[in-house]
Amino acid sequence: MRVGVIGCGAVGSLFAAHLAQLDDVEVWAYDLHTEHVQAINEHGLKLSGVGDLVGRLRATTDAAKLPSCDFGIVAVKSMHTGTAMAATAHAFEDGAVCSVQNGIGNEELVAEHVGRVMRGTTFPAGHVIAPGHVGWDTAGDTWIGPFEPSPARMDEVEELAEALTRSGMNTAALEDARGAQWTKAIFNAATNPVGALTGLAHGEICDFEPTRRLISGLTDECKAVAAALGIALDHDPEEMVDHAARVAHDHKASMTQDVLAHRQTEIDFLNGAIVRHGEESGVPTPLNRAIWALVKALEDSWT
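Which coordinates fit this single chain in the form predicted together with another copy of the chain?
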């Protein structure tokens, strides 16, 4: 089996380095950071933290060099999905591609370029320490399933899940992966921008009653949109909020880090997607729209 990992940042690296442990899987990675790609090709891709391992794989900044793959795993930031897939689609003409990105709407963009697509949601997280070296900060499971309008075959979903699980990334193959995806997306939409707009860590926005109440208001709108779409959530996102406040109290969401660094955020794939789906299904989402507007304006203020 040959797997192409599209976007070999923190999350992409967790998948690439794990899969590269398997003798029967050949791993390629496409990434635009030249030093990172060079380091991976020279010394392998190193993970440290939750576990320590080195994956041997082939990395390239040149999409044309990607060979034909059986599977793709997309892990670029959401706003780069379209560009990355346009560049690499040739490698997946006979393959199936799975998004493991944050938020809602990435599979739609992947499906504009390839025929068989999977939804994915992943909990493991990390951060780039140095070129070729990624910190593995959080363990956790992954859920994948066919993307309904352009589905990968279920046997493909199961084959990829089996390989990932065997490599050390526990992955469930689901007929309907929307519940897992929306549960995490709602968690992110309800908490990340509140942290980003205030500069506070996750636990701090949960400890402060007015922002905790705002999180619940955002969550309620998101749950109403999910219900209107017929999506059964895996868990109540409120439980994830409280759980994260206990186990990751001082963690600043990646969106908060994006705002502090004046980088574009994934807000369009979180609250923006909730607003869009709300409009389509007749569910009002005034709080999500307000939060989306504030973060978009904040991004505008840097440019």
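One more: the block was the form predicted together with another copy of the chain; return the form predicted alone.
Below you will find a single chain and nothing else.
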């Protein structure tokens, strides 16, 4: 099996380094960070934190060098999905591509470039420490399933899930992965921008009662939108918020890291997507709209 990982930041690196532990899987990574790619090729991809391992894989900044792959795993930031897929689609003409990105709407962008797509959601998280070295901050499970408008075959979903699980990334193959995806999207939409706007870690925004109450308000709006769309969540996002506050108290979400570095965030694919689906479904989302506007204003202030 050959797997191409598109985007070798924190999350992509977790998948790439784990899959590279398997003798029957050849892993390629595509990323635009030249120093990161060079370090991976010279020394391997190192993970440290929750677990410590080094993955030996091939990495490139030149999409044309990606060979034909059986599977793709897309882990770029959501705002780069279209560009990344346009560059790498040739490698997946005969393969199936799985998004493990944050938010809602990435699979539609992937499907513009490849024929067989999986929707996925994953909870392991981390941060880049240095080129070729990623901190593995939190463990967790992954869920993948066919993307309904352009679905991968179920046997392909099961084959990828089995390989990921063997590699140490516990992954469930689902016929309908919308519930898992929306559960995490709600968790992220309710917590990430609050951390980003305050600069605080996840546990800190949960410890402070006014921001914890805001998280609940955002969650309630998101759950109402999911219900209007007929999506059954597979976990209660409120329970996930409190669990994360216990096990990852000091973890700063990727959006917080982006804001601190004055980088564009994924807010359009989180709260922005909730607002859009709410409008289409007739569900009011004033808190999500306000949070979206505040983060967009921050982004605009950097230009």
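In this text, rigid core is short for the largest set of C-alphas that superpose within 1.5 Å between two forms. It should be emphasised that the depicted structure is a prediction, and the values quoted were computed from it without experimental measurement. Positions refer to the first chain, counted from 1.
- Comparing the forms between these two forms on their rigid core, the Cα displacement of residue 248 reaches 2 Å or more.
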